[in-house]
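Consider the single chain below, provided in structure tokens and representing the form predicted on its own.
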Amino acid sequence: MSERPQTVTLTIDGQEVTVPVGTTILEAARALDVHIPTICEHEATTSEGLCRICVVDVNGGRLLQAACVTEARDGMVVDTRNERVERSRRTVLEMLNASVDLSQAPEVQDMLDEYGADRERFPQALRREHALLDDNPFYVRDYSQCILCWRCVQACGEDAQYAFALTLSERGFHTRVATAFDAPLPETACVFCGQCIGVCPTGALKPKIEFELEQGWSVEQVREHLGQARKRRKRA
């Protein structure tokens, strides 16, 4: 029997590169230092090809793929930046826009920028509107920030720290990060580590020193919070 190739070559915008079977096209475009724009995808989570940005086209075909999750194959042949490509980026920016708050997020907004983007193309679309979750001494949860990357449930999954405290609940538009049955962080399996703001792409989730700062708290304020919030921690 013959062995399998270990390898693939492929073609991204006109640079041929090799790269090992298994690599995905997003991979293999940084080898070449050919930039492919990501929000979802992140070094410390597992890539789900969920928010689309990263699509290239490959081959003219009739779908644009995920770079994020799609393997590079032999003779493949990858546009990254053709008038396809990067009319699907700005429809799906300006999607993301008209639904979420997106002022907390440079990246996205940068990407706005670059690709363009209408602002107001969708004006009667429906936001994606929550009540700030401050149920913890440590952080707060802002999730009409949130564009559902799923980074911080990967994060608190099997990603990283194996406490499952976040999750997904309900569907479609309606989707959004939650904890089972919509409990307190306290009262979950959250250990408070940090590592779900550290993914978080948006201001969804962050610290709340840096929020109680940003609201004009002095840092004397901030102090004396967070001590009574260590207290009540200690007599519960």
Contents of the next structure:
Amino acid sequence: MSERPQTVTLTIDGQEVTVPVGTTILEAARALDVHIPTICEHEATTSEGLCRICVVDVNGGRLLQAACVTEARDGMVVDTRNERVERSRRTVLEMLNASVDLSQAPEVQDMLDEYGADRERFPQALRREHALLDDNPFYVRDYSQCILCWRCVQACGEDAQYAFALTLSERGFHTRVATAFDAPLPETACVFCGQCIGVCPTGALKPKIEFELEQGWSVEQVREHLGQARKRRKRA
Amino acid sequence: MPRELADILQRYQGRGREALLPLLWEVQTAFGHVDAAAARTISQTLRVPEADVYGVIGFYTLFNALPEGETTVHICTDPSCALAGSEELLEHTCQALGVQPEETASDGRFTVKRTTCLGLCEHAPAALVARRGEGLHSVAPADAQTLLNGAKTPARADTLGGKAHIFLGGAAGERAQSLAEYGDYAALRRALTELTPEQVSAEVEAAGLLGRGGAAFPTGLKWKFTREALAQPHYAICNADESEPGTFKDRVLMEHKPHQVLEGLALCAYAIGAQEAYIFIRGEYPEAEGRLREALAEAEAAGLLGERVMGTDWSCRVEIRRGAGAYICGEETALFEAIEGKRGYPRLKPPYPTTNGLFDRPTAINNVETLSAVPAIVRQGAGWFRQWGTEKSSGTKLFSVSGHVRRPGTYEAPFGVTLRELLEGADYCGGVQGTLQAVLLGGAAGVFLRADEIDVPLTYEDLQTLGATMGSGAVMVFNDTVDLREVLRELARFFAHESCGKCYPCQFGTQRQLEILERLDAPLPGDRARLLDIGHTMTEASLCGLGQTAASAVLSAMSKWPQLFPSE
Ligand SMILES: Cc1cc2nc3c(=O)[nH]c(=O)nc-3n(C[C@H](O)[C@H](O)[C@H](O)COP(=O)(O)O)c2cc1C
Ligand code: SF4
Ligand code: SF4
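Next up, the form predicted in complex with the partner chain. The previous block was the form predicted on its own.
After this comes the whole thing, all chains and molecules, with the earlier chain placed first.
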């Protein structure tokens, strides 16, 4: 029996590249310095192929493939930026922008520019609006800025902390990140490790300090407030 | 903790996450909702994080975290029910109670909800009634009063017709065929005594049986791949989640010929080397579930299923699992997630179920109709099966026909029958009511055909040339009194409601598509291009089949009736 080959060779935007078996198209493209945009992908969390911004055309197939989760195969011919791909990326960005407050998501803002997305493309669109959650001394949660990349839920759970304080709730457009029965964070399994904040790509999760500085508080005010909160927590 | 809750939990001691949906169903049924305190004890009993219990409740529409009325009535407003006046039924029901849809009456007796297709299209308008402490039953109410006075409608007589060669033979139309009437699983006996598992799947492959759940994958091949997968154990699953609007043939098979379904599932299990089997049935099918459970008990008592089938060393343990209101759980990998006690998100493929299915083990999952064809194939052989249909579309097919025909119902027809024959033939629907305008073939995920396209033979290959698909075999018929834009709005509402929300194209696209279709009477400049861009993006970039087909009916209507849409 012949040995299984250890590598595959494929063509990405006209350039041939040989990569180890199991490499994704995204990784293979990075090896060539071909840039494929991503939103939900993060080195610390499991790729689930959610945002579909990284879709590419593989062999002109009927469906576009998410580069972050599609394995490179021998003989694949990948086009990372043709008309089909651009139309799809642009439309996803326009629909996302019409639904979520992206003002504190600079990377997505850059993508909107790069793909020529019209920021007013979907007038009268329903927006996902949520009240700001300020229920603990350490972070504030503003889910109007949440793009449902799932990273915080993954980091809180099996990808890092195993605390399982967060979940996704409801469905479709109305999906949201939540705690059990929407309880305030201190009443949940949250251990305030901050992993979720570390992976959040938007302004949806942020340290209280940053939030307060943004609100125009002075550094002294923020310090004092933080000190009081710590004392309260100790007593509790 | 209430006594009743403690009793329920007691029975789940020692079980894990896979028991989450069954346990939630018991609590939901007993108390009408699952509150935070109950969820905490459920979380402790099954060792599932509390947040995840909440997430699961929030995913499935038949579970709720907040209290509702003693009785909740779910009224279907999808196309076939809409044609039969379901909007008026909803309105009158709400008026009688002084509420809006999704609200509970002030005396706490009733909650009224709008729901998606209940698979009772030929009896439209249809409703599902959930009574606290009792559970579910479905009704086809004449009016709001009948619905609210709680009378259970007498056994529905389903219309069954066409050529009963393979599926419908011996079906009564009102009740389930008993074991005595069906026979004692002769095909399974033949398999266990004369055939190896390889021979069973080879026979099914030779018959050319293609999956009837929509994807038309060769069944014998799927079984071969699963059998040959190395990991153990293997699982056989019957996909009875039938939720495609306009589709009810699986319900009819389960309600009228439950033993045929069970024998087909057992043959699948035998052919793939499994001894564990599941039937995942949608929660909206309480009558079908009841009949399947009775039939299963009958077969187990007769030694035809369960431990050591027919005295051999092979066992076939069948478990019936109830869904809880999520169309997406018909997608095979989402269905596995539901059995595993999770939110019903489709998984990335590959890996495929044949190697990494339920509990990450090799799994063959098949539609109810697919499995129902197998006993006859094993008894009579591939050649017999192939006497009907064409080379590429062999055998007969079940069609669920609803809307403007004289006799809506479930019809068995050889592949190759024309759509015209199905609609007009004396053996079939007996003619269109009024002047035919359009047929929606394949359900919400299907495409529209014009009146001048109905001479197409119903085979996979002929439909392909029209850019259409067989889908689930749903045929919704609309005469010229129907405003197709209204139909499109109902379909768009369905997809927006049922999108799981995992991937961006469908999560946002279904919502944006609905918004634009809702303003078709007063469109904004650019709406046409918006619909086309959304359609392109959902179709080509979505993660699963739901998003990939969520614009299919809209795009086909845009090309066939451009005048119904904005010109730019
Ligand atoms: C959104 C969606 C819903 C589906 N619903 C069903 C269903 O209700 N019943 C079914 O048998 N297959 C359904 N399918 C197809 C299944 O994923 C799978 O292909 C099928 O169960 C395989 O069985 P078959 O080969 O016998 O058709 C659905 C697919 C998608 C994408
Ligand atoms: S809160 Fe942030 S990390 Fe969590 S899903 Fe939303 S955007 Fe992603
Ligand atoms: S296509 Fe729709 S249903 Fe399928 S994974 Fe994406 S959001 Fe979920």
